[in-house]
Every structure is written in structure tokens, then in C-alpha cells.
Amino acid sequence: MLKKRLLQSAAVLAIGALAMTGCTNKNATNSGNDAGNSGTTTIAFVPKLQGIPYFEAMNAGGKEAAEDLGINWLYQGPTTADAAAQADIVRSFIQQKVDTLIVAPNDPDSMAPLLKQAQEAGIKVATADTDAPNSVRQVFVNQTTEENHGKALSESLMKAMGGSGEFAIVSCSETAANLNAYIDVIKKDVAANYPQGELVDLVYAGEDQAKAAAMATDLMNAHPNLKGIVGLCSAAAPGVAQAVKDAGKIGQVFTVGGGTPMAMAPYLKDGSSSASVLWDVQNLGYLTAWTGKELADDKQLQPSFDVDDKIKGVTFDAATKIELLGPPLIFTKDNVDQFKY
């Protein structure tokens, strides 16, 4: 298992490198037969953005599940964080009549009618990573609770800042439900527990690392007393850390975020990032594929269960239809090298 995960991690990095040079493959990747072939359950996953390390790590986990479970795993997303482009891919999977369609929506509200269309076509529907709560989705495969994740971010930043000072947030999509929930938790936690901390700005960089870096630079120029920056998603986290490094402000402006460990390792080690709050992304991808098969097989999720020896203690709330992978992981310079994705 370990050898398999290391090999997959290497593949993830290779794919991510291609994406950075604009060479992302726009076609669906799959493990198994094409959709519609008899005898093979087909699970399609549409990420917010294809080609970045985070979602390629989810894809690696999905591929691993496909091998273990004997399913057909299809993976395709837009090459920019564009809701309309994502919708076109979803429509294509509906036309292919996949068994289960799972989406991490860029715009939950505009995705909801498409999920309903898929359900009416006899396809099981779910969300993963990012929810569309006002849709017909049967399950949301959630990485962690909004409360736990938001608090881990605010506490990590305030610890680095000494509990006081001005800070800003560089988020990604303005419409991503999970990111907006994290922002709300950060605001509330700082107000309640760190009265000398002050949020002075909130900006949105899309899923664009270079744009996040540029915005962080602008924030430092606009707010001379800025002491901290949260890079909320996997693209923003390395971007804001790079901006601090380039500005020569390591030790003056502290950053935390939600970057993948291998992407964040250089910044954690040089001090331009104090902590990265995330989860095991490959396990999230594995759980996503596993859940897709459970839905296709009309199985009922239990309140608490283990998927395998790596994914234990998963919970499912039937009332909200939220499946929870587990608590967040906090990567620091001391533990980041333990994670190979």
C-alpha cells in the first residue's frame, strides 16, 4: 500500500508540473472501461479545477479506489475555475449516463439544476470537497467540519502573530460554500478569542497562485502594519507565502493556509508560512470514489464506519447527508516531510 501511494504521489507531482506549463490534459482520465459498458460501475468526479496538485491528489486516491473496488473512475474538470466550463463537463457526463456523478462545484447555486437533471436521468448524485447544500445531492463527502477547519486556521495564524495585529484573507472562489464558511468561522473566532486581532481586508484570487501572490503583495503595500495573511485554498496558500518571501518580510508578516504539504514544504521550512491546515487529500479522493460505488449499489451509509486500514472513523449524518472524513491535519516544518502529496 505504501509503495503504491508513493508511486501515485510521484504521478501527482508530474501532472501538477505539466499543469503549471499549460499542458493539462483536457480529456477525462479513467481507470477501467468507458462509461456505459455493461458490468462496470462508472463513477465520474468533476473537480473545481483540473491540473492543480490538490485535485490531482484526489484523482490519485480515486484511481487507487478504482483498482481496489473494480470500478471505472472518470475524472475531468475545467482548466480554469469557471462555473460555465464545469457545467459543460457535467452535462457531458450526464449524456454518458455514468452511474454516479460527483461534483466539487465552483458555483453551488448554478450547479443545483444540473444535479437535478442528472438525478432525473437515473444517475446517483453527490458532492465532494465543496458542497451544493441546496441541491438534490444524496451525499456530501466532506473533508472536515467548517468549524474545526476555520478554527484551526485562525488559531494557527494568531499563534504565529502573538495573538494581536492586522491580518487579511486571500480566498479563492467567491461562491465556494466551504471557503465562505471558513471565513465566517475565522471572523467569529478572532472576534471572540483574539480581541486584539483585526481583519482589515478580504480579497479573492480564484484558483490562481500567481494572482494570490500579487494580491498579497498589494495587501502588504496597502496595509503597512499588516502582520498576517491567510491563503485560504491550495492555490492561495503558497501564493501568499511566496509574496512574503519576495518582500523580504519573513518574521514580520506571518502566513497560514490550506496548501498541500509538498507544495508548502519549502515555505514552511523557510518561515514564510507558519502552518498549513488541510487533510489527507488522497484519502478524500479514495473516500469519494468508494462512496460513489456505495450509492450506485444502493447501499445505506452507516453512522460510523471504517473504509479500510487507512481510512477509519468516517461518520455520516443522515439528517444533513454529510459524510465526514475526519479532523483537519496541521502541517508544520516539523512534520511536513511525512506526507508525500
The other form holds:
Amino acid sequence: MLKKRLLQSAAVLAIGALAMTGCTNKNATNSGNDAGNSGTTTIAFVPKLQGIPYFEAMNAGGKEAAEDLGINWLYQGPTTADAAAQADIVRSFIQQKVDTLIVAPNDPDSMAPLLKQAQEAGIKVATADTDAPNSVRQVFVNQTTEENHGKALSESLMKAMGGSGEFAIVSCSETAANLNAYIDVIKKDVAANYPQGELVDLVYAGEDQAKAAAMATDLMNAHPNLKGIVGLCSAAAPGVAQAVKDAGKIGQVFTVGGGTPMAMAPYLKDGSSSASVLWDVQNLGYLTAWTGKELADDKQLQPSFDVDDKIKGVTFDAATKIELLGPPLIFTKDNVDQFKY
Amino acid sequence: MSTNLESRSPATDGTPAPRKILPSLVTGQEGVLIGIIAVLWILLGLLTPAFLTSGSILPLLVAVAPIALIGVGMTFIIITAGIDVSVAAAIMVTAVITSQTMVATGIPLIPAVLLSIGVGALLGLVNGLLVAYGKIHAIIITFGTANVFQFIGLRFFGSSTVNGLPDTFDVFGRGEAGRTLGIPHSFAITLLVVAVAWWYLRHAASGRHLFAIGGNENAARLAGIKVKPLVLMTYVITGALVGLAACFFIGQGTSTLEQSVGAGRELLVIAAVVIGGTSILGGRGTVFGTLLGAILVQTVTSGVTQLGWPSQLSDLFVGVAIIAAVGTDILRERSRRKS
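Beyond the form predicted on its own, can we have the form predicted in complex with the partner chain?
After this comes the whole thing, all chains and molecules, with the earlier chain placed first.
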């Protein structure tokens, strides 16, 4: 009995020792990176949640970049868009001492102290897809400006609605900074350029397709003259389109949103969705991984540059530290089949 | 209450039971719920442009259907003083297996529904065996299996979504294909299941035994009731109903199945059961109450949106309803003990 316990303690000690030397070794490679560039650079990306097409497409782009650039790409997110679960994953990457840590925060405010902690541990930090503006992040890899994206949404919607009528917005998480920014832009753009358009309601469905569809149904009932619905995130966009289809109101109520191409294809084709405003998500993933390596290598981003043949005209604003992929991409029934995610 | 039940020997089943043993046709809680729902519907009909139109009520009933359906099984379980918190994860597993099979093989409606029910029943069997034969409280067991099911479901999803779902399950959906003579199929099926379950709990000997188990498990065992097989059965039934409900969820969803399918629905189901007057302590409850509870919850959610109120208010109202229901249940229990 005693012997067994001794053996156990010895095993634990041995594992502990191994782990510690492991850490030291890794630290050594990290600090030696500047000079010798030995060892593979590890870039970790933490999405808001994993397993949804949007972030899986980013992951596909990141993997592609990892092969091209010879880096190690780690991808892990929570299974629900939960800030606490995401924080745990971020902490584990800090403990693993990755070279660059890139996060799409669910809650920018609670993520900021963690990013500081990562930086203090010698990790390069960045945000992608969603920013944490009041944090120590060195770069925000931005898909498109909130201004451009919101405008593309309101313009597509107003084009479908013929420039006038009541519309509503089904948003997702109430704390998502980018979604809230789009809402502001849509409000301003409609007020300034489409005086006959009127936002009558704004509801939040979480990242839940079924709830978005049920809420869109209720909105159509609450506002008999409703002519348009915006499904702001990738869960809400197909949800609101399905609700319009089920209510038999295709051609009466027009929807636009931020859905991924494969999920939106059937709705774009049957007219329940008029347009889906997004960006090339795979390219965003590629740019995210590429930027992670630039940070790990302590390189300075240029104000304007091309990454490769596909990703051109990327800009970087040194004052705000925002890197910009380019203008939004608008999926319609004509181009949607070209995208496989 | 349970002693009354046990005193009724199964041999007398053929003869009409004495009136005082069976609870009245409509319990107090059900009467209160019908009243509240009626008042809410009338108020919402007056305050919103279209709440009391078929375009609003029918989608509401379609949304109620899967919650009430699982609620029937959950009522059985809670009557035996158990609980199943794994139903959300079970929805996800059955939904992903069924929809992937539909996409891959294009199987028609009936086999797809049977597959879903079969997978659900299998998951229920796992829960039932562990709860009935392992001597650990159901909340711990099903919390554990919930995580295991979650893992299994995510493995099937393989960090992607199921795209290009066929319209097989549109017959359970919100749209025109989901209705016959204006009645949503999913709600009609749910009503039928509720009716059968109501009859079973009220008139079948083993149905009455469930109440005895929830009232006092030891006494039930001593009275010769086969407790374990009956408890096992309640979880298998719940699993099978989860399987059927998963088909409803797919039918109401979009042409893409996301990993969030079912998330949080276990709380809606338990809320419906508790608001419906089933005692969380076991021994008392009705499936009709559960149906009413589900309708009340969905009425509140839809009502808040149609009134243009902030979305979070529906959480507040449902929470207050749960506390009120549990509170009256406990008060009722106390007054019964005193008398």
C-alpha cells in the first residue's frame, strides 16, 4: 500500500518535472525567436464560439495560411457564445505560452484584463472579427469598417423595400460591439438618406436561429405594414428569412442580413432573403493568421499592403491600430454558389 | 394522497373507481392557468394589432408543440420525484443524427421520424438505467449524461453545421405545408400525445403507480409496485418524445442545422411542467397542466415581442411565473399537511 503510494508520488513528481522543463524549454525558444527564429511560431485564435460556419470558415483560412507560412495555428472556442467559457480558453492559451494570441471577444470589457495578462506573460495580443477597443491589443484585424458594413446593410434593405416602409432589426447578443455599431449606422443612414424608411422595432434573439425565426414571426404580426427585416448575425439571417417564407410573405416582407453563403443560398434563391452582407470570411482568417505571424516576428505593419494575390489593398491605421481587410462582400442569388462555407 | 392510491387494488381496475380517489377532471392550477392565458390573450388581442389572428396564434402553437411534447415525458419523470436535465443535449444528438441521415440518404418522412424517436429512446434508456438502478439522484445522473450527450452531438457535427436540409420535416413546420385545414400538424400530434398520457396517468394502474412512487418510493415498493421498471420507462418515454420533438425543431428551423439546436430548451420544458402545477417534489402533476404551462411561457415570449417591449422582459415574466407556481405548490403542500 505504502509502496504503491510512493510510486504514485514519484510518478506525479516526474510528470511535474517534465512539465516544468517543458515550460522552460519553450520559454527559451520564445526568447530566442528574435535572433534565430528557431522553432515554429504558434498562433492561437479564440473565436466567439466554435462550430458555426462563420468561424469555421475563418479557421479554414487560418489553416491555409499556416501551411503557406509554416506556422502552427491553434483554433479553439467555447461551444456557446459565453464570455466566461471563452475566458477559460484564453487563460489556457496564456499558460501554454503561445507566441501570438488572437481573440474575437464575446464581451470586450471582460476580455481586456486577460489580454493584459497575456501581454505581461510575453505574448503578442490581437483581436480579430470583434474588437476590444479598451485593451492592450496591438492590432485589431477588422473585416470591414462598421460604417461600410452598416451602410451596405441599410442600402441593400432599402433597395429591396423600394426606399420606403417600416422595418425591424433582429439582433443577436446585446453586448456585441460590432452588431451595436451596425445598428447605429443603419439608423443614421436611413434617417439621413431614406426619410420614408422607419425602424419600428429592435429585438435580440441571442445566437439562436429558432428564436430569431419566432421573433421575426411576432414582429410581422405586431407590425402589419412591416416591409423589411434585418437579421443581423449569421444565426438571425437565415432565421428571419425562414419566418418570412413560412408566413407566405415572400415579396411582401424583404430581409437582408449577415448570413454565411451556404446557409443563405436557399433563401436568396427563393426570394425570402434579398441580400446577405458579409466579407470573404476565409480571407479574414488568412489575414488573421498572417498578422499573428507579423506580430510574433516583431514586424511593423505598413499603412497599405498586399498579402498575396487574393488579399490585396489591406490598410493599417497606426493611430487606432486597426487593420482593414477591405469593402464588404454582398452575396445575392447570382454569386452565392461560388462560396463553399 | 399516495396511501389512498395504494389502497386501491389493481384487481378492481375494471370497475369504475370511487370518485374521491381520482382527482377532479380539472385541477385548481389548471383552472387558474386557463384563466391567466385567456386574460393574456384577450389583453394582447386588444393591445396589439394581430395577436389573436391565425397568423400569430398558429406559429405560437407550433412553437409550443415540441416543448409540451417533451414536457409530457418530463411530467411523468417529475411525478416520480425525478428530473431530466439532459433533454437539451438529447435534442441536439437526435437532431444532428436525423438531419445528417436525411441529407446523406434522403430517407422519407416516416423512417426519418422513427429513426429520431429510436435514437431519442436509446438516450432515454441510458438515463433510465442509470437513474433506476444506480442509486444516485436523477439531477446528478442526467447532468452527467447531458455533458456526454453534448460531446456525442458535437462529434457528429464535426465542428460544422448540417447544410442543405431537405424539406421532409416541413410538415411539422410553421409554414403552409405544416397545416391541414388550418391546424398545425405538430400541435395536433402533441394534443394527441397529451390526451393519451392524461388517460394513462388517470386510469391505468401503472400510471397511478407513478404517483405512488413520487409520493413515497419505499411505501410504493412495499406495496408491491415494480418501482425500477416504471422509473426506467419514464425516461425511455421522455427520450422517445425528445426524438419526435427534434423532428419538430428541425421542421421549424432553417435549411441549416446549427450546433445551438435545443440549447436552453430543458429549462423551458421544466418551466412548463412546474408552471403547469406538477409538484417538483413528486407525487402530483398533470400533463394537461404542462401543456398549459408551455402555452403560457410561449404567450409571454411572443407577447413581449409583439408589444414591442425589451426582449429580456420575457425572461423576467417566466421567472416570476415559475416562482409563483412553486410557491403556491409549497403552500398547498403545507396546508395539506396541517389538515
